[in-house]
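Next comes just one chain, in structure tokens: the form predicted alone.
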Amino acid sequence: MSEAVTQNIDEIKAVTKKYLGDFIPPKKMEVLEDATALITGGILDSITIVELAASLEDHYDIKFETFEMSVDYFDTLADIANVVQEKIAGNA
């Protein structure tokens, strides 16, 4: 089992969240949580979460399908760790 395939979800979100910190704005950063609706809440637009996707894309070694860099997958840092440790894991 690689290493990659180990990671945590508490893991995947400190990752995760250091990415969102090249894109969201410090301010909103320090309120940040599992919760706060990304895109939904008009944080992270469509060019964002491609770059976002594309950073966790080359961080993990996975790749997202168009459809996913949707609200039903980003909106949330918890959303995103989910689809990012069902990837590593093989299961999306």
The other form holds:
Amino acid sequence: MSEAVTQNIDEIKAVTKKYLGDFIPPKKMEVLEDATALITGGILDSITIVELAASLEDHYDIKFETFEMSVDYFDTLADIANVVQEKIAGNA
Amino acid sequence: MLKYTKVVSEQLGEGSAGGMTKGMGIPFLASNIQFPKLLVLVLQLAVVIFSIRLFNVEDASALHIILPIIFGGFIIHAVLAPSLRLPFFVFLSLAAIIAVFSWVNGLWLIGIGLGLIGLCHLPIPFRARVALVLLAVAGLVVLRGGWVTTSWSELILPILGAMFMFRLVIYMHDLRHERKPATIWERLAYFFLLPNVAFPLFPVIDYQLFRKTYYNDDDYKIYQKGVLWIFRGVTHLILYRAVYYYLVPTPEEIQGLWQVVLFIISSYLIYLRVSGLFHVIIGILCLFGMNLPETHHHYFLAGEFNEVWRKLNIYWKDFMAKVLYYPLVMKIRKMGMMRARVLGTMLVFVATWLLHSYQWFWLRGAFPLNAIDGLYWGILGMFVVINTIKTTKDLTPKDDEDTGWSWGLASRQSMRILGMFIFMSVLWSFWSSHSIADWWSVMMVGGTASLQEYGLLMLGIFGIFAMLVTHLFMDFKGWSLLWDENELPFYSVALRTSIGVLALVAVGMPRVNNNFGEKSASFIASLKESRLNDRDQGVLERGYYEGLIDGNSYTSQIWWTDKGEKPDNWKATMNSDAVQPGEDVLVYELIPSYSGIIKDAPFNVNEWGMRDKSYAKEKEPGTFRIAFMGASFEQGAGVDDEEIFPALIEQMLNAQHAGQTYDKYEVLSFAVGGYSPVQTLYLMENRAAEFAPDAIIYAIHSTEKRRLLMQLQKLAQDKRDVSYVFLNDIFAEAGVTKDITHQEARRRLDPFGDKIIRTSFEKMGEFSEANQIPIIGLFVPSTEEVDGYNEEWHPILKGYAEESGFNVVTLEGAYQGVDAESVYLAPWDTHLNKRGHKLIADALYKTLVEEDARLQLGLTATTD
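Form predicted alone done, so how does the form predicted together with its partner chain look?
In what comes next, the whole complex appears, and the chain from above leads the way.
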């Protein structure tokens, strides 16, 4: 099993959070929780979603489908981490 | 953002046994009804709905039909078990469709809608389903384009288009990737959204967002947000009316810097209408648990192009991102993220331009792709691209708090907001203009201002700048008047909403606002009217006479009001085959002995060029002859020859008074559609005089100046040599040439309009005195004046008429309180129909009899 598969969800969240820090103001980052609504809460917009997806693609060598860059898959930190984990597992 | 932890599936009836919960032991009722909160909500909603009725908000729409459904539906929906709410909402939405469109048309809409949804779910490959949906849409395009007509298509297709033509794209896009299959009720609710039946212009709601936000917070908090947003929408719509009626100048009449400034600013401010409508729509959906995010967010306070784009119509931006921007950028990002972003953004703006025309097609049946629209979207897109390049170089966000407070920061931010507002206003004014040349000619008027005026303008801009800095300071201190309802508890939002809506209702009540003074009360009363402003009325009239209608403009109010589709053969007389080029000041005149159909009614012209029966030039002894002068109202195209009011008056006079003082009465109608006082003067002196009338009735309207400017512009730009010296002098002084636009020509002639009307009236008075023919100046109220004459123009024209020696007659109350629309010739034509002509004839006859002693028609002397 590759190292990528062993990535646990907390590590993915931490990496995602690091990239989110590039787009979200520090004060909002401080209160960011796993369930904080990023898209429906108006924190991420179309530009930043693309940037975040691109960063995660490069970091994990994965590829998002465009339908995944939506509220169903990208609305919370937990949602994003789950998708990323599934993709890493799929690549293995 | 607070996240409510309730499991959505429970709301959808998947989590409780049998899909049903019990409230207080009663089946079908929710288990968590909070009656105090519900009561507070019901009371607020009742007052908000009362305010909608009080101010006649959107009274041209079907909103007022569905308000009782929304109110009653909300109460029942709120107490229903969660599993029953969506089915109930769907049935409520379908009931609203039937209520608005009646059974036959409503069932057509529902049937076609169900058919389209059904096609999306056929058990065939996805591509085949897409092909079938496209085929079905193509069929509807044929209907909407008018290539095939049915009794129902014209009525329901704008709404059907609003329900399906964007949502189908999103739905098909998302259908393949649903993480959790939706219930049938979710699918139906998504398409048949209750308020959609009243609003053809509807936000493009995302399917995933719709599902994701359904009861994703506390029920009562969502409902409260709904009431607040409806109220906010209502205030936007009332403010819009204030801007639309009082701030939007008529381009032809713009004469100074201040009017240019008003023209620019008001062009952007009228966007309040769209944000108002969208607030009301989303607010209504919140009442049914759909906790959708805002569609607009403080867009007048945006400080960057990207911010404007993001805040002006958030749903549209998200739709574009989903179906175009993401797929493209992610596909081409290997060529460099910056390039991908720029190309993606450019594509989004090109698509927005085309899709607005697509949306327009469903709304109006036309697909306008004009240069102004293209330039507007192109310029905005270009600046957003530049802004994108700039911002993506530094995506690192900053907290307002982290930057602290300094006058420098606040000043820079205020300058950005102010600059963006001015830029967007200028761009919007460009978008609102008929042509680039027209817009430029208005801008040039501003260039003629004095230094003092520019100084005052700068002072005004500085004043707004100071207000913005103050706003930022208050925001920093936590004293901002802008508050976020999501951050406040239920009762706090309820209290603020209640205070706001009660204040609005109080201001709207005549009993209260009469205490503010007559002017204020009159101003508030005017905000309850639903009408076109002077600019759009002028556009409509010009379009009517010249075929240059601007109704196909997104920024015009006309298309909101003009609900009917004008047939291609529906032409003003001057554009019909009943006219020929005229002599002297007559740009055109009726062709003698013409016989044909105009506006679906017979139109016959006698041998003398009058729309009237044949008369001998020589008057028979014992005949009292009246020459009836006027314009389109009196000419009466669209109503049978014998049923226009000059003809009716002749019939009434002969029926009641022939054989008394006079053997008979003759009323010869010289009225011609579009004629102004100048043409009437010429007809009076050169045509009517030949018939030796005993009296002249000259029908005068509040719109004389508008028609006059149209006729003068044609005369001046044709460089026609007219016999009236005073007109030639004015043409020379105004400097009207062929190479300027019609709008510019009218602007140059505008300052002379009053003088020309007055001089024309005076010359008519001189003619009357010289020939001993009394003139009755008859003020005929238009259908826009059913509640009273135009307050600006009626007194002026009446004054000129009296000074010129006319016997002035007004027909106050001629329409006897009837609805204006009931006397319209057609939904798209506000001239009088048969009923309207009868009402005017009755009122005129009554007045002639009552005032016979003054008017000297020989009626009352022999009637007793």
